[in-house]
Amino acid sequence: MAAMPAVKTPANIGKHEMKLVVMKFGGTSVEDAAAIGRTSAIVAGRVASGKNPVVVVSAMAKVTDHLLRAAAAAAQGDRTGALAISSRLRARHRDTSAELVKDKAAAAALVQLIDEKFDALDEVLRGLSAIRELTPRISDQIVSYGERLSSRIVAAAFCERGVAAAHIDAREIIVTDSEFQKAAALDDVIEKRATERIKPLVAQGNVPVMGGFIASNEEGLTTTLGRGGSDYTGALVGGALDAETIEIWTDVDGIMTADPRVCPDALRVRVISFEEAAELAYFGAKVLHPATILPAVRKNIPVLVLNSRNAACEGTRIISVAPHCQSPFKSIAVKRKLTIIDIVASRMLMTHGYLSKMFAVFDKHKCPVDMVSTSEVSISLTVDSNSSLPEIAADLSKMADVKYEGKKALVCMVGEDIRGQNGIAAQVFNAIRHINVRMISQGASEINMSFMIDEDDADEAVRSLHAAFFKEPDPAIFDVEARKRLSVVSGQ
């Protein structure tokens, strides 16, 4: 008798077999019916492509934002204010299913399953605001009605479009600790669970579609990963599917040499490496979420940023490790925002275990530390300016004269072995000689040179670095094309 072929099961439906992309759409690529529309089209041409695509969601623009004013509006009491938010949303996504959706059944479908999402979190604003206590465990049950509303309508409008969608509650799949509003992901139940469900639906043509940023618990409480954690989301899904790429869709063209807004003659990057971008997503680069990579890094996976609105663009593609680069910076990020605390003490400095009681102060209040200068008698540190700060200043007076200076900012300039390049730091200080500076770090990392000055000096900080580092960028590395075409536009 001839031997039976092998049943394919999620467990054995190998990687060779798929060629699964995951692609995760921000907010503005799912903003309204138009960038629905476009991302529909994005998704059908790597459906045509031969690709298999697991699309990720954010949600709507703003949506999130409007949550927040909602559960804040009341916990305050206000439940006519909270409850108006919530109505002008479920018009607003009523009507972009409307354009969306014109198959009758399946847009009264869509539109009875918005309305009964609405009628449950207009449940949630009024008892909160009888109790009026914002727990971390209710922000997340009302946030996570963005990304609960936008993966739904997102999936109609693909089958709308003939992109065979199936949509999947994130939250059984993305599974994390318990700590609402910034969770930790259980690596290894995720990619059980994502073998097991997303796969065969892979396996049977499917587009599944999810919703970013939101995940639950072991015991099914809705949780979140932190504001960002859409991209994250993506990475987490591309890792736990051995995907063979993770894209991250956003309105801009990818990593960008500069904040446009900024330098305007700011350029593309084409490739980066793993460790670049992260630097870069960690001290200000507003593209990708810090987190987003890690899953990517373990499992080698390439990330591409591209721009929904552009999606002719080839983008950025971030690898372990990036060619060579002619020259010495690859991007400038600015970190906004900060407060510098000067801590003086000039018997303990030195005696042992004091700057660990230093820095147990701010792990007890949970604050991340940027960066770090001592001298023989006081260490200057930078926190992210927050509410704690008096209270982080008190429990510091304790063992040391301090004070704080907020409304600084942190350049951050990453490349390729800057320790390694004799003069760099030279050029960079004579760049900006005109501008203050007040903390400099460059030791702790190959590929990152960073300093403090004031936040109002900024701008014009990056546009000099700019101006001196990236005259003639690297054409391997740079899409210095992109720089042509601007100036044939402008006439230069």
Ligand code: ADP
Given for the second form:
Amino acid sequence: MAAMPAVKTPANIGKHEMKLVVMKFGGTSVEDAAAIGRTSAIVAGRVASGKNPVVVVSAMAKVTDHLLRAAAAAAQGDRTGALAISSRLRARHRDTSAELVKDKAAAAALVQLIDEKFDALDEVLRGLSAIRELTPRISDQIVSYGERLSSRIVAAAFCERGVAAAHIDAREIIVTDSEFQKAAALDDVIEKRATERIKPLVAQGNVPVMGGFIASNEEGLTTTLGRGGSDYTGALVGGALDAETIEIWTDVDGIMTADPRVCPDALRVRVISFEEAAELAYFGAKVLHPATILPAVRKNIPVLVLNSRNAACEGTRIISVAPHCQSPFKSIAVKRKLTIIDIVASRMLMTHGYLSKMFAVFDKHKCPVDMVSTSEVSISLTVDSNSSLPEIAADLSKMADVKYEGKKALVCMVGEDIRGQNGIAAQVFNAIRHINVRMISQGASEINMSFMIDEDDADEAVRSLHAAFFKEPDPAIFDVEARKRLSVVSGQ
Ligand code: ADP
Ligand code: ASP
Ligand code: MG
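Can you return the structure of this protein in the form predicted in complex with this ligand rather than the form predicted on its own?
Full complex below, order starting with the chain above.
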């Protein structure tokens, strides 16, 4: 008797049968019909090369900002202003859809869907303008429309271009705690749902398309993963599905040696370790959301950062162990809008339990601390300027004298190859000797060197450091060819 073929359940549709690749496209990669057209072509190319893409998209560029502005206007009672923003967004989504989807039935269905979503959004904005209280929960409900809309439009555009897209509501897969606006992922639930919902769709030859950033708590209420959180969704889905790679498609060629907006001669980093990339993301390199690397590390999945406007470029490969680099640093990150808090408590500082009482204040206000430095009588810490500073200061002043000063920036130089090298700190501070440095730290990981300066000095500091440390970059690690091509074009 012939052996019965094994029954395929979602869980045993394995990696060897599917070549799963998670492809996350950021706001600029779906900003208008032309961008969505490029994105469709990139995904179609992956399908043609035998891969099984799972696509995660952000809201169209700037849509999240506009939605937040509409929410703020409504909360101040400006109903007309809030509805005007919504109406402009409705027109933008309708126009983009009309340009992309020509099939009559599909176009009509899409317009109806867009209108339904905007009608529902307007209802929330009207309610908010009457109640005038914007809770984190309502804020998440409002911003969620960005990704809910973009993912529908992208899925319809894919279908029109012959890519068999299957839309999934991300909120049914990405389950989080109830910390609205910065919710934490519940990995086990996500893994189960992704396996049950996404894998069968892929097995049937579909390309699942879902929104990033948005999620739901276990009661089904909409939550979000924090600004820039679509990268994190991509990584969560990649981790849950045990994908071959997680691709982050954006508007730059990869992770660069500095933010190219600040430093136009920044170079692409070809390869970087998980640890270095996580450090850069945490310390402000906007190209990656800080939590992106975690799911990738857990399953050892390479992350690629790629440019949807220059798809031929090989991008940056983030892997567990990066090759040795001749240059001490890989990249420079800047975290802005920080505040330094100075706490002065003569003789009390080193007494038993004092520090823990002090940190309990930050804990109470759910305020993460970035950098700490202590002396015998004082302690200085840096926190995000959006934190509830007056309340924190009031609580701290029960224990000590407290001063705080905003408009600070943390510059962070990252590179594994600084480990064990002498004289690097001297070179760093020599390069920025014209700038006043407030605090200095070298993390326990020994792969970063960070210091605090005035926000107004940040761009100048980055450019000076870049000029000093990336004069002769290691060609195995950095794309020096691009710099040569540029200098030929500009005749330098
Ligand atoms: P997306 O919308 O695709 O998620 P983001 O705007 O969040 O894109 O991130 C891409 C931007 O990150 C780039 O346009 C660039 O200005 C900024 N950026 C900051 N630091 C870096 C860096 N080290 N390398 C590359 N880009 C960086
Ligand atoms: N749309 C969200 C934001 O602008 C999430 C993202 O783009 O990653 O923050
Ligand atoms: Mg981003």
